[in-house]
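First comes one chain, alone, set out as structure tokens in the form predicted on its own.
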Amino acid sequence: MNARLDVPAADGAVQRVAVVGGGVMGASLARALARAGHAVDWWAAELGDAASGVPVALLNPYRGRSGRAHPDDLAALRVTWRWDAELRDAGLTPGAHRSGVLRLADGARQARAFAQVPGLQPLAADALPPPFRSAHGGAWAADGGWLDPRAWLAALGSDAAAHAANRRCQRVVALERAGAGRWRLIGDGGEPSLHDRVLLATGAGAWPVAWVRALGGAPTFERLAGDVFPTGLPAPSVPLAGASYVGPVVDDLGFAAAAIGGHHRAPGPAPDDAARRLVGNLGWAWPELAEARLRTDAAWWGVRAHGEGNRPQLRELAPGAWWVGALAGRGFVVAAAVAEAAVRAVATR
């Protein structure tokens, strides 16, 4: 089964509901279903894991050569807006920027693309925001821009937790039938947990074999890796999207510098020649950026999954136990929307 983004919403009882994974989808899934009121236990060893530990994401639908962006996104975008500002009116600070995004035409072909889209304004290319160049100019997405990964998922843990989400630090390492439909969950604590629903959030990572044999089956995507590397420059007024980007690194110090990331690759660290062939890719569009040495001790990979239509999958394996992911590297845009489609689901079971 397929969870919808319009599943509608229904009356439910409470439920006892497990989150597994401590990435943007399992944050998203612990605040949602605690401000719902159901009794969440969220089984997250550390935040900001896998993928969702990048150093810098982007707030942008509007993919591809073409620029276009699919309704889900756009729809995505103005809930991932709307959490930002619940966020801010509970007093926490969830690092996000509502900066607009650059998209730079290579070409004559891909400007004519991109002024063909609703949401993108063209520029000429003497409008474009330095430090950027292109001679065939690019588009504005204005309600596009960035985050800052660790603040925002810091927040929706705070948040969750205000709720009464009940984390915990550990990795699950049972899951199995309870009998009367529920599951039981043990930790690497040792203490089993009952849950009414179980939703699965673990990014692109293998499923353990008893897990599989539990739920009668495991989701399937392909998994691609990408690299970010610092680059030393100091960060642009605006982020730069594209199948290379450019976005601020926030450090400890609330200072940003600039960090250029790309790839879509086997899993497994970024190859020597990484560095070299992001600045290739980007050295036409900021002439700094050529110059620059990439700290390669500093790089940054993570591993992705891609579903079926390349669309986030909501799907119940068994009754009561649902995957939630294949966020195809744009997690930061969808998964509060995600997030409130399986409250919907949980409520509606």
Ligand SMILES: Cc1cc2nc3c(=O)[nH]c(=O)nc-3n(C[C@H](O)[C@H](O)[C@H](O)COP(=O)(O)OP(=O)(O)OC[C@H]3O[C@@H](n4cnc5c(N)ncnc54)[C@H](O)[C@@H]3O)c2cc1C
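Complement to the form predicted on its own: the form predicted together with this ligand:
The next block holds one chain only.
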């Protein structure tokens, strides 16, 4: 295990950094900041119903009907693949697969739009990988893939610990200014701790009023829920991306099966017709789905946060305190790059 190196701030004092949040953003921050040499206290309670507990995460920057990718998402995906290589080099099993990602065209117009997108390779109808089909063909994103979120989070946590991040399995119940530019955090274990910098990666959850007062503001974002259902069908050789998608879910023994998902509804448990709707959305592309026995008892639902301009947010709300989040539907694509940006922000403050 590496020794923890306390990084001096500009005034020569030791920087002690708190990261709050056990999702992919918090885990990525803890890893990046610890590897950069900061003394990291990582407040990571149980994942519970956090969005990062999603059963499968597609790594797909080619989004929307046009399939166009934001340049920042393409750059972020390259960072994610670099992290995947680094984690493997460290002897960890991050559960990421550079399989490529499939988009299907639902009409000639969408097929023409896909053909204009750099990075997407057009596929004719007879060249689509099974089990998927479309009379209009589709497009192939060779730089995409998917990951098993449990494995990815575990690998990030192990690497953060190997770089001496101190994981506290507690929720933060109090956050307040402590004078001299520091922040005092108190976990539900009751023990207070002082920090020079605080990064709050609390996902789509609401903040207590006292935090908003202490920080002089709250994050602003829209909350959108979505559902994922195991299909009982074999995992596809490649994931299918789109507003409704198909990807492999990995069970405790490491076997993958197909799951379908989508997310465009108000927060709350899945409505009774959620599975039927997803089957309706995807049946044209995957006919066997109509005969599948969807495990509605094993449905997963979660809430994701969408920020300004639908872009991830790294915002200093008060001196030394950042909100880091609003990762929308591509948190596993962007979290590594956002974490590296946060390392730069913390160092230059």
